[in-house]
Amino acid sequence: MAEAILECRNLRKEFGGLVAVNDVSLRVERGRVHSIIGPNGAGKTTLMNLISGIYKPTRGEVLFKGQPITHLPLHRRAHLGIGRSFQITNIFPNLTVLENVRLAVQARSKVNFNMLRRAYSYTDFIAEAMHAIHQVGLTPVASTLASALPHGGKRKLELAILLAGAPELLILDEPTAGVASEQVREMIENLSHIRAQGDRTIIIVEHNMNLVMNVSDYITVMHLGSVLAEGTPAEIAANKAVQSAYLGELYSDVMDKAAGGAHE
């Protein structure tokens, strides 16, 4: 069994009378892009938040690396190594794409900005981002205004900032909402080159289920704020419980296209 990077232990969240996440284990290995799916309501990205420390749970541990960071905040748990993107874009829109990625740089390297000097002096910040940019494909648009990107220009401008951070493991959540259907393959294209680097591990939330059924090494689906199964593309495609509770005929060519991969 591969080393595990993240695990969540009985993890449980109550907002009031409702609970959004009921006792929930999960076991994330190094080096996998690890899927959580499931219809809106299922606690997904509570789970996430809760992962990432923007909540805390009502009970239940989180550990990284084999140690408990249930307790720390958001940004203690980044400077251990935890990026996590959102369903709304965070950027700086009055800012270039380069310049977007080399704050994230110069931020990861604790190295105060100096108005006196030319931000275009910081050749090694420039050279990590552009080396981040190229890996999503901006590199064309790296002088373009962050604003004048499309929507799934934005979506990888949010992925280059990310992998500028440096973070062994990267949580995306629902990284192809609004994006166009002719961008998710290149989405696939991203997170499948990064993935075959080696050095990362990607958690993501996400109900496009193209994407998660190209790029993922294993896939946990929630319900009602429990883990309903746990298992390969090609197991999740063919088990009845996911198909009656969240797929069903909507996604059905997609699952006997991964069912079928199982096969071949």
Ligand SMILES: Nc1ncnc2c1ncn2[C@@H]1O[C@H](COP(=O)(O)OP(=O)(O)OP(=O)(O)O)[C@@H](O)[C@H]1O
Contents of the next structure:
Amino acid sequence: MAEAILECRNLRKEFGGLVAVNDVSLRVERGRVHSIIGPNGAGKTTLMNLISGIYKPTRGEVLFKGQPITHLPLHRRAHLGIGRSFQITNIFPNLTVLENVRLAVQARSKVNFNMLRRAYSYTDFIAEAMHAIHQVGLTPVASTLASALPHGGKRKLELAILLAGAPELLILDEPTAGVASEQVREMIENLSHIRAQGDRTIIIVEHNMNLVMNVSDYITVMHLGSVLAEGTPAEIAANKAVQSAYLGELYSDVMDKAAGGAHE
Ligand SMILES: Nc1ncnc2c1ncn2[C@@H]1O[C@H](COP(=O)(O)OP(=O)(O)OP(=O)(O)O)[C@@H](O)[C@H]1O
Ligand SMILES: [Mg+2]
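Okay, that's the form predicted alone, but what's the structure of the form predicted in complex with the ligand?
Once more the chain from above appears, this time first in line as the rest of the complex follows.
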């Protein structure tokens, strides 16, 4: 079994009488794209909040690279290498795409001793920023103001900013929410490319089954706060419990294709 970069052990979060996350155990292996799917209110975002440190669990444990991080605040987890998208709020609208990403590279250099020692120059920052911009397909609009990007472009910029921070673990909560279908296709291509490079671990919470089935190495299905099923995209697509609990007819086309071994 490959190394687990992240582990949740019997993680539980109650809001008053509501059990949002019900004793969830999860193992995310390094280098994988691991998707979390499930109906609205299943507890997916709450689980991401427990992993990134926005919430403390009612009980249970979170381990990052084998070390317990359950009680560390968000910024400490970020320094350890957990990067989380916060929708589009951390984009500076009056800066260009390139400037937004360069700032993220520079912010990392402040906390990374090796980068300082190597005396990173301005040109290095730009080069690294352009690499992240290329990875999300925004090279043609690198000098465009962020505010002028369409919604889908802003989501890609958000991803580039996250990549520029070079976290070992990226958490994306619904990267295609509100994104037009053409842009979803591009997002799938970009994530497939990033996955193919093999050096990133990414957790994706997503409702778009086309994206999930195409970019995931592994899928965890949540339902009513609990883990309902886990497996490869083909296994999940063929899982009868998953189909009846959630996916079923809604996504039958994509699921049939995936169950037929479309993924790898
Ligand atoms: N801060 C909070 N206070 C009270 N209840 C909350 C809070 N955050 C989430 N919940 C509740 O916990 C449950 C799980 O919510 P969560 O947002 O984690 O679901 P989700 O799987 O991300 O859903 P969606 O697919 O709609 O984003 C829901 O019943 C929700 O109303
Ligand atoms: Mg959610």
